[in-house]
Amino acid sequence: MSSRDTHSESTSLSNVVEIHRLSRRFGVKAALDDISLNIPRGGVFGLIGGNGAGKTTLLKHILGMHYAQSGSVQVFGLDPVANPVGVLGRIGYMSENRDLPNWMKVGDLLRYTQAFFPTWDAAYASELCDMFDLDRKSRVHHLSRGQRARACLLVALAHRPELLVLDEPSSGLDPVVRRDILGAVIRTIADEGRTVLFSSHLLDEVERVADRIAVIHQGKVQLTGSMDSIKDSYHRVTVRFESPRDQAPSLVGSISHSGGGNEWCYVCCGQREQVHRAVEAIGASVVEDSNLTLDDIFVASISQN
């Protein structure tokens, strides 16, 4: 597995979003170096990283918020920068601000959103509503942080978007709301066909809902690929030496490793029989090989580097 692509993808119509080695400063800072990037039509696609690592630009940059400095960005096979009406009309968009006009009532805030939206379904909007448990007649300046969230959410669903772009969804909703309604929500976006993008640090939740993810650390991806085939690759080894060892001997696929004396414990990326196999050259015998989380994969691939 390489550490920039976990699975070539070929550019093609099934692909909504496709970045070809975009790069981006904010003065002397890189936000994102040389990024190349597929995101396939339907299921649910999370982007991770920590503070600072380039997540939400990215995502500026998909939206047409951004123009790329290098390298190209396209969204539906258009340019979002110079194609703005082909591509916006067709995007639901959470933003992580929860940039909402405070002066409006909630009533208000979906017949405004509505004019936007020819695609806008009333019924829809109406049954978010009662789900999300928001009064129509409250003004948006007294929601509560979770509320606001619901009513950015609402708001980037109702029009039924092709794409649904989601910059930290989770921020600001309690731990039963994130479960059940966002889990919900976008679980079921993607079983008609159409497609999620989300940002987020939670890694337990994008473990629980993304198909496939993207790792992005210091304005580079570090990994790609489905979660699936991701979680296979990457694994704990603990071998067993015969006699005691002072210091690790080299495993080829590993990325870090612990321990001491005859038992040694590696952290590795690669096909297990492979691994296998060079813990056998090294004179050792495999005790236990487990899978890893999404948190001890994202470090992993953060530490390639």
The other form holds:
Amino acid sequence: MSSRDTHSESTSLSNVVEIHRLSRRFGVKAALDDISLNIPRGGVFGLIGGNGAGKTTLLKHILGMHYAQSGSVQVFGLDPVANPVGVLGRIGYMSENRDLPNWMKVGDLLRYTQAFFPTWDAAYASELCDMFDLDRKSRVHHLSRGQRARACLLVALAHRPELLVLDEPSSGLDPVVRRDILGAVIRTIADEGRTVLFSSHLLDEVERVADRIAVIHQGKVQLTGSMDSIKDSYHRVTVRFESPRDQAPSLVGSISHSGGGNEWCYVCCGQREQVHRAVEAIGASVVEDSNLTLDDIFVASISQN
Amino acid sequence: MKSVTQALIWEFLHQHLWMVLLLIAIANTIPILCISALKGYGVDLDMPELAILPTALIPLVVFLVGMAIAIGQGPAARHYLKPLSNTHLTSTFFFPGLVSTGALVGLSIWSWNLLFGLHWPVVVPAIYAVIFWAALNPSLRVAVKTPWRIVESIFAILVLSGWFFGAFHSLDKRGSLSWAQFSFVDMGVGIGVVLFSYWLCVRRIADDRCGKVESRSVALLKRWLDHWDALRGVSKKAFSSRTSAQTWLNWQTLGLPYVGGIGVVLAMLILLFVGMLIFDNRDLSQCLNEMQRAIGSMFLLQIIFAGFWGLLAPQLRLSATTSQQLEELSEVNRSSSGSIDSFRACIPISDREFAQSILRVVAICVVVLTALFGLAWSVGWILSLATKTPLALTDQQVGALPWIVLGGFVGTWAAMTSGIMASFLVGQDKSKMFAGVIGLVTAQILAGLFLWPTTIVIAASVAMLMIATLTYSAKKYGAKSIATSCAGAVGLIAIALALRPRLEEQVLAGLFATIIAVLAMIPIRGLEFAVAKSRRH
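Having gone through the form predicted on its own, I am curious about the other one (the form predicted in complex with the partner chain); can you provide its structure?
Okay, now the whole complex, with that chain kicking things off.
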């Protein structure tokens, strides 16, 4: 085995998805612009971005539905376009659409899906079916929106996938179904070495379950890292000047500001100590220093761009 | 805009004008090709023996033009939330469609007359187009699409066709001039059909608008089918492979409705003849012969259904978004398509396995059709034996039977596989595929009449359309296929030979057989490329 092969195998062991300098254009528009991203094995990876940021395009590349125009995508060390059976057989996927064949019964759906996954766990499927309160004799057409989402989740989970991909899984669902989905995420990562890739607009959910996140904006990765380190590096600092100021003085590491007179509020990126030193350097004192929510961090990282 | 109708016409022209013009062009191209080829052979198109030509071509134009307008106008349901009464809503799509279908069909025939110096009647076919359009509206355009509506549409088409053939082209009154006759009774029937269709549209819109989608009898039938399915479900076993699971899905989605549709039509045909026998006091021998002949014609015409099968093929695609749509979406949105079709898109199946599953379904369809037609023919033979009434088939007819059977099956295979492959290749732009399939259908009809030159021109055009798209696809995805190149060469030779006037009939027959064989073989390898193209962008 060559050294290159060894390197490739070792990285694919540590990373489930490896994206290297991926770009994608649709006509004149760049949907993805030179994206490099690794999704490590184990844990929950949150993908965040506004509408049209390129999240779905990125997921489509991971699922092998798009060719990489430039750059490369590897999932489990394999090219998902060249090897759809090898890659998709190890992925469980649930989308916002929940497009299932309406004419099928839930039992037929399970029987059909089972054929594609050698690792299908029939006992686990039955357990999930009972847990989600799905009647095997019901036609998909007659399922409510929430039940349909549960049916999608069932077929995504029953083969115990190594990578569970959830694209906007909670959108339009009530809190009970959302709780089921979050439960599924937790159950999946409870199995060692399994990974969840979670794309959502509901940032409080991502914040609750994700270990690592990536923020995508206009086809570029704006921010990526572990949730803790990202939350540690963004602060909302309220500072007080001795005399009133008409304009906020510029602060090293600040992204945005608001306020007036003596008291100004800065959203900053950087180590806490560095920010405090910068505040002292402009002749102010720190009144309050708090962490930002993921929602605030998302808005800040977009405005930083 | 001063009125709703005006606004809808503006929307229609603004959004779908090119598509409608394209379909109208296709609808005219096929007859023009046929007429040109026959003119090249010096055939007099006003001969009574060629009455079948306008009888076949004019309904084709009616259907294509009507389809173009129907696609352009879209489903009536999209207007449900607009502040319109049910009658007003119906009028906004019913009458403009009615008038334009009649006008466009009349205009098409008038232009053929002008181009080729024909004397084909203009007004009666236009009136027929209007009636046909009106009759299909309640079933095809209004409310939710269910298999019951499809059965109903087939029934409407059969009844109208029966009336049409009875009035204008009865078996013992051959001659294209019969198109010019339109009695007061016919006029009354026509007006009755239009008014009844309008009333039915209003009723259905009223029902559908408030969520009532099916009658009690249909609900009862569905419950019974569910019950039967539940009993059958006890013995359901796991699938042995991915391909067999996908074959099952494809069969349930498209195979079963296709053979079911043919079965319904055959059953109706037999009922029609039995009815004629009982109520019309017809001669048994003549009736049996006509029935056997009608089933034989159905055998060829079933390829029309194969065309519909191709139209439904987008339901099978693993990715519902096509490259063309992606380009269009990129104009308004940075994202590629907004969402992913979770179920189909992420099935872990290779392109080859998926293509094989489709080919298997087509093969099953052909086998089931063999059984269906065999059964239908058997009814005639059994009746003949039971009543000791010999069938008056000539030696030529008996001799032609194996060839009809072979041609029908190869043609069905070719039409189904080519239709679905074209659908995968051209994506949502169904018009190209539709043109191909209709061309093939016409070729088959004309093949029955031994109008070889016309048949070959059409068949070769279809072959070339398929080959060109496939070669482009294979090249784009870096796939080299010797078979594709060979098929291309055969298609080119066929076209070149077909355009040469006055070839021996045997040579033409050989050419036709070659082209159909090529069309039947291309998808065996080509479908895999087509799947790859539709699946990834």
